[in-house]
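Quick heads-up: it's one chain on its own, the form predicted alone, in C-alpha cells.
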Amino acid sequence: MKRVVILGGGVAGTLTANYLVPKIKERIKNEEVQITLISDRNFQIYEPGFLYMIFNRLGEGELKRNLGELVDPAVQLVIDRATKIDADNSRVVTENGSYDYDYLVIATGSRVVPEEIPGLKEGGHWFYNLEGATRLREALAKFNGGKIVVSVMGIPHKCPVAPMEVTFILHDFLRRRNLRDKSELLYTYPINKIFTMDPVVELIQPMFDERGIQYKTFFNPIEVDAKNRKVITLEGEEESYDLLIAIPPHKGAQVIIDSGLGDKGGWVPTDKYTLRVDGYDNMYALGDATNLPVSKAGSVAHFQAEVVAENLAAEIEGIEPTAMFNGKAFCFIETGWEEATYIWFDYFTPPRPVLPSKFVHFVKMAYNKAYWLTARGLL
C-alpha cells in the first residue's frame, strides 16, 4: 500500500486531500492507497473573515468549520500535533505517535509572531489570528476618536492586500460613527512605495490621498512603547497612536523549523513550478508553508492544491507528473465598506486592478458564505 501524509488541516491540506481522492478513488476502494492528513486541530478556521468579524460584519461561528465535514470521508483524519519530519526516514512523528509515507505533502501554513517585535503584544493589536481579532473587536468598539496607525511589520505576510484593506474599511466604519473628524489614520509600509506591486500603488495611493489617508514608507518598526504609545522604527522614527493595528511578523510552523527543513523563516524551499520540496522527491509544499515568491493567500493555495493533487495522482498511477504551477494568484480587494476591487496574475502577468464598484464586493461577500463549498474542494 502507498501512503500519502498530508500535514495540515488548512485550505491547502483539505483541498490537496479533497482534489486527491476521486483521482484515485479505485485504488482507495482496494486498499492500494491510504491518504492521511494529520492536523493539530479538529477545526478550520476561515482568516480572510477576520477582517469583517473584527467590524461585527461576521461572527466567530461563521468561520469555523469541523474538519470531519470537510474532510472526504475516504481520508483518514487525525487529530494530532506533529513534532517532527524524519525525511531521511519518511515518517512524521507527533506527540501520540508517528506515520510512515511514500509521499509527504506540506502545508503547515503561517504563523504569526508578534513577541519578536519588544512590546507589540503589550501596546498593539491585530487581526491576523482569532485571539488577536476577537482583542481588535472590542477595541474597535470602544474606540472614541485618536489616531490609529497601521503598521505592516514584516515581510512576508499572509493576505498582502488586507492591511490597505482594514485601512479602507477603517475609514468608512468611522464616518458611519461620526468620529472620522476626529481620527487620524496612518498606514505604514517596510519597503519604499505602498505595497509591493507598481499597478496596485497606481490605484490604491491616490485614493488614499482622497480619503485623507496619510502614509509612510520605509517604516520598520522594531519596538513598540507600549506605556508612552509610541512605534520606534529601524529608521529611528517614532510614531504615536491611541490604538495600533500591526500586522506582526510572520513565520513557517515550528515543526518545519525543528525538522531542518526551513529556511531561516520556516519556509520551506520549493520548486516555484513543480511545487517539490527542494532535495526531496518524495515531498511537496504548498501554500503559505513555501518560500515561494508568490502572495501567501487561499487562492494561491487552491491553485497549489489542484497541481500537487494531480502530480501525486500521477506518480501513484505510475506515470511522470507534468502539472505545474504557473505562480496564479486572485485577490478581493475591500476599498470601503460597500466596494471592492480585485487583481488576478502569475509568473508572467502583471495584476492590472480594475476600478472598485459595489458588485466586485457584493461577489466578495457571497464568496465568504460560499467558501466552504470550495475547502470541500466542490467551488
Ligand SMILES: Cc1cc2nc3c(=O)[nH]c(=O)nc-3n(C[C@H](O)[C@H](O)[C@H](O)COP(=O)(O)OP(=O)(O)OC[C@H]3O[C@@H](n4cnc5c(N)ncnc54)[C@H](O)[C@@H]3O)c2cc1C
The other form holds:
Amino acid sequence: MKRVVILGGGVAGTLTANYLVPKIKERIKNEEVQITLISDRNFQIYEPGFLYMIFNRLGEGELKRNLGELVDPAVQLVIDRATKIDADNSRVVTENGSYDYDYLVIATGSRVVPEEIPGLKEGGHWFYNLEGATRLREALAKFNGGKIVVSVMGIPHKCPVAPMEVTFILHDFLRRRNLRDKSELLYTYPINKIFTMDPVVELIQPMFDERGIQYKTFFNPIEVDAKNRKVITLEGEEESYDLLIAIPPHKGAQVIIDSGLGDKGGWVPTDKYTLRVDGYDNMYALGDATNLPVSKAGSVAHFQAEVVAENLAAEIEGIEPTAMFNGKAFCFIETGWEEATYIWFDYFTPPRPVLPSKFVHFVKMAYNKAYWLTARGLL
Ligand SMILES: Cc1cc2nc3c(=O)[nH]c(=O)nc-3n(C[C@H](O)[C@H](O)[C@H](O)COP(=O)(O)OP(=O)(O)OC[C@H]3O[C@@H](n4cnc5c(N)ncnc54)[C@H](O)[C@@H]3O)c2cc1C
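Please move on to the form predicted together with the ligand, as the form predicted alone is already shown.
Every component of the complex follows; first up is the chain already shown.
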C-alpha cells in the first residue's frame, strides 16, 4: 500500500486531498493507496474573512468549518499536532503517534509572530489571526477619532494586498461613522515604495492621495513603546499613534523549524515549478509554507494544489509527473467599503490592475460565501 501523508488542514492541504481523491479513487477503494491528512485543529478558518469580521460585516461562525465537513470521506483525517518530520525515515511524528509515508505533502502554512517586535503585543492590534481580529473588532467599535497607523512590520506576510485593503476600508468606516475629519490615517511599508509591484503602486498611491491617506516608506519598526503609544523604527523614526494596526512579522510552522527543513524564516525550500521540496524526491510543499517568490495567498495554494495532486496521482500510477506551477496568483483588492479591483499575475506576466468598481466588490462578497465550495474541491 502506498501512503500519502498531507500535513496541514488549511486551503493547501485540504484542496490537495480533495483534488487527489477522485484521480485515484479506485486505488483507494482497493486499499492500494491511503491518504492521511494531519491537522492540529479540527476546523479550517477562512482568513480573508478577518478583513470583514473586524468591521462586523462577517461573524466568526461564517469563517469556520469543521474539517470533517470539508475533507473527502475517503481521506483518513487525523487531528493531532506534528512535532517532527523525520525525513531520513519518511515518518511524521505527532504528539500522539507516528505516520510513515511514501509521499509527504507539507502544507503547514505560516503564522504571525508579534512577539518578535518588543512591545507590539502590549501596544498594538492585528487582524491576521482570529484572536487578533477579535480584539481589533472591539477596539474599532470603541474608536472615537485619532491617529490610526497601519504598519507592515515584515515581508513576506500573508495576503500582500490586505494592508492596503484595510486602510481603504478604514477610510470609509471612519466616514460612515462621521469620524474621518477627527482622524488621521497613516500606512507604512518597509521598502522604498508602498507595495512591491509597480503597476499596483501606480493605481493605489493616487487613490491614497485623493483620500488624504498618508504613507511612509522605508519604515521598519523594531519596537513599540506601548506606554507612550509610539512606533520606533530601524531608520531612527518615531511615529505616534492612538490605534496601531500592525501586520506582524511571519514565520513558517514550528514543526518545519524543529525538523531542520526550513530556511531562517522557517520557509521550506521548494522548486518553483515542480513544487518538490529541494533535495527530496518524495516530498512536495505548497501554500504559505514554501520559500517561493509568490504571494502567500489562498488562491496560490489553490492553483498549487492542482499541480501537486496531478503529480502525486501520476507518481502513484507510475507515470512521470509533468504538471508545473506557473506562479499564478489572483487577488481581489478592496479599495473601499463597497468597491474593489483585482489583479492576476504569474511568473511570466505582471499584474495589470483595472479600475475599481462596485461589481468587483460584490463578486468578492459572494466569493466569501462560496469559498467553502472551493475548499471541498467543487469550485
Ligand atoms: C487578513 C487576511 C486576508 C487574506 N485575504 C486573502 C485573499 O483575499 N485572497 C487570498 O487568496 N488569500 C488571502 N489570505 C491568505 C490566505 O488566507 C493564506 O494564504 C492561506 O490560508 C494559506 O493556506 P495554507 O493552507 O498554506 O496555510 P494555512 O491556512 O495557514 O493552513 C495551515 C494549516 O496547517 C496546520 N498546522 C501547522 N502546523 C501544524 C502541525 N505541526 N501539525 C499539524 N497541523 C499543523 C495549521 O493549524 C493550519 O490549519 C488572507 C490572509 C489573511 C490573514
